[in-house]
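Only one chain is given next, in structure tokens, and it is the form predicted alone.
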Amino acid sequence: MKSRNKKLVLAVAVMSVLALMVLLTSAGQGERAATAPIRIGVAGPHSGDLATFGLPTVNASRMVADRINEAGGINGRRIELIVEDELCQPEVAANTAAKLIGDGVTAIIGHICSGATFAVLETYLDSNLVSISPSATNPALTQSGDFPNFFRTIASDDAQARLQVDFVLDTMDARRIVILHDRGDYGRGLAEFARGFVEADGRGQVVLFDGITPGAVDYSAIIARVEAARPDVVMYGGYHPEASRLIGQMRGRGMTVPFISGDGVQDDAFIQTAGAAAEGVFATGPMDTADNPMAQDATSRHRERFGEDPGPFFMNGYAAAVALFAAIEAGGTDYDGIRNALRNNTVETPLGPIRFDERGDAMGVGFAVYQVQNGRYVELR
């Protein structure tokens, strides 16, 4: 009997010291949990001809972050940025997903392009991660209802287009209009919506709208057709690479007429590729935001940190860094308490104050158009 309660005793101790253990573990994780980096994911082209979109995004991030982390982080949290390149291309941003959801990011900002975007967000949903773009602007990443784990920063190409297509025919006062695109997802995208809204107008002719070919070294063949075609405008839906090959064979072939493409377009890489030929081109893109004090003190730490002006999307990556990390402060790091904090908080922004609509587009953001006026791009309206 006495030998069974020695037993007894030693089992209840054991026992005793298992809890206590487990107790420990429990609370030591919960600590480390507590004070564990929150870790972001940053994907987008940071290489290859489309560097010059991913890059700006991936130092207004950095700079967004070091600014919370040196006031303590978020609820006591540093925010850890896993930097990311997916070039642009659909098959490698998959495999970059695929990546940071294995290191365990909290969210994403990016990605860039619409079709590496679409290519990923399917992926993130499963995994309830959100993804907050600042130049992903295919309108259909929104209005499906598809990604309700989706943000951006950007109007959509369909706003893009409207404003397009409404200087082509009531500023330029055109009537034969030619329409070409690279026939990826952002460049048809924003063809199509213009092919659309001049043929709903009603006082404009497409005369041709066709596809060319990304990467592709001559393009004299649909340049001839081009021509053949005696528009009064050429519209152009793709990004900067193409579009100084095309202006630049284009006015190598003595044609004058006017040239106008998108926010893939208005960037400096685009005058410095084409050089003289890039003098009068016009581009669609996110509105001047140097009235605004906030974006006047990211460019003035920009150039202080980095030696140079902020690029293209800068302003918009620097927006979604700053509503991403207001959302976490407020919502936690779970995909629903993101999810709501991003839809009912208006933050401030160098876009100006935003929230984002039940469909993830941010509100009071829009398009303007620019020319290239002596070797830069100037806003028109």
The other form holds:
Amino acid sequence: MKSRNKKLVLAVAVMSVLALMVLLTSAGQGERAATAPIRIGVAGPHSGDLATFGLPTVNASRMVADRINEAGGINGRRIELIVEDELCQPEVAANTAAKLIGDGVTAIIGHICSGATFAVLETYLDSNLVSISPSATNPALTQSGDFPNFFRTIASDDAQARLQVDFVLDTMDARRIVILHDRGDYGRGLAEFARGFVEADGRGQVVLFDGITPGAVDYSAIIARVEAARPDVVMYGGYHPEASRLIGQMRGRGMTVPFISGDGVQDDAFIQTAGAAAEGVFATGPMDTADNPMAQDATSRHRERFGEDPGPFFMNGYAAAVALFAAIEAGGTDYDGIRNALRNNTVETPLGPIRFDERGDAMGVGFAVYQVQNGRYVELR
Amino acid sequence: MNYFLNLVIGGLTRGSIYALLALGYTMVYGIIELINFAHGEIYMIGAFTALIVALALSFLGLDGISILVIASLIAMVYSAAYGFTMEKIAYKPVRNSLRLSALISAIGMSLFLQNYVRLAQTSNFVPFPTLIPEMQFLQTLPVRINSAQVVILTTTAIVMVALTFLIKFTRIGKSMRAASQDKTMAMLLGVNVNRVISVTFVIGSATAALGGVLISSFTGQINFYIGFMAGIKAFVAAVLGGIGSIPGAVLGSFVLGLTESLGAGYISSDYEDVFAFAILIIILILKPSGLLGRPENKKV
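Having gone through the form predicted alone, I am curious about the other one (the form predicted in complex with the partner chain); can you provide its structure?
Let's see the whole complex now, leading with the same chain.
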């Protein structure tokens, strides 16, 4: 009796699962009709301490998508954005990717952090999906050749490290150089490029190269070590929460050594948290786009709609959305069509006219050096 | 030599903070054999409370030290209330079920408190005011020591002495020792075990909050996630010293703080966590019950 009951339950369970699958597939087919919206995933950190890096791209994607939808969509199909938060954590991003694929997206704008981006590209590649990031700067993303589905509207870290090292050696005339990083894909990558360039140049000397633990209770030990190395400059690869603690503790000990970092620190959140200690800090970041008419237009519309100035990577995110939608319009919604259009067509963006090279890097996008002066980042030169 | 002393002071500072947290872990474990994973969150809540109080008080124009004292006291009371409530809501109902239930309840509590603070306050890092003023006489010392470090070290020492006194010589301390030896027997002899457990949570939470306030005014920034890493490290310190033993937790914390600091200073800060966990493994291999832990005698 008991075993028969069990069998019955099993049969009902199997049948209900099958019924569900039938329902799901038929729903999926219905949506693939020619007038159905084109779904685009937008993935990045939208909460947590790195949210300031992710949210501007969401705003940018919304602004570009709304504008296209108001004008009738792409070939008559509306754009529907599916926004997913992954906190810049690789393990969360893997789930996000699976969800976006399940939602039937055509392409993805994102991800934001290099570590999370590495975690998802293979999954997207298996599903023939293009991913276009406004901010993932790790060089291997494009240079390894492993991810033909990856594009980005920002220059890679080696270009950024090159600029930092040139600035340190030529402009600051520094010779004893300490390089710290946060051990993440982005921070360590940036730091290792910087070390390579310093050593290749020969004028300067890396007197200390070490990683710090994000979230550790305090950084006294590593700071004592930096002090003992008597550096002319401290270079840091990582994000602003650790940078503001490092600089705060260093200035608190009376160390006045110059501090230079990358676009992970070139954010107003760094100045707010570090306060007075932020003054004089250098950081490289995407070039100022204030002169570009499309950027000016995007900024003023952003102010109108959201009541504030756009945040970090907004212009890169805007450019990514513009380039992606143009490519879908020109090449259709299939993988090869989008890729060919991204590579062959030049698009007008807030960063200037861009086109992608064979590896997926945007041509004509670069970095500039900024310095905190009176509580604001000011572009040097 | 100077460099070495710098690292030692850094290590002791770190160890003090771990110790203030590890006390809560070890005291709770000593009595109800529960690893209270939400303990780090109490530390974080203490820091947030102090920040809010400090911002309110700075409008009144008080000086740094009095703000620090008032903010710490309020944070301790507030966090103690959290600890008390947490025990009543999350641990008391499952006290007599499997130990795993209480453990999962603790993890749930930890996630809940983290996300509660994230939503109620902010997900960003917020600057924490430097409340401890520079002390002039420190400039004359040959060793570089920060006034915040002095305050952290002395406060921890005072708390340790007070706690030892409480446990050794007061009535409630005696009840705590009795309850940790044998809960049922203590109950039969008229000890109000429920009250003892509540008091343990209150004391543990208050010291954790104090640690949170002190380290935040030293590092200058907090967010909702600071309790996680500090909690894990303090837990390691408690296990290292012998979980359940109060002097053990303190010793374990200093061993851990010094190992991390000297390891980072002389070898590489890249491997800071590796040193912390390596020393844990080595000590547990040599002495499975921790440095000062009682060897477990299975009752037959």
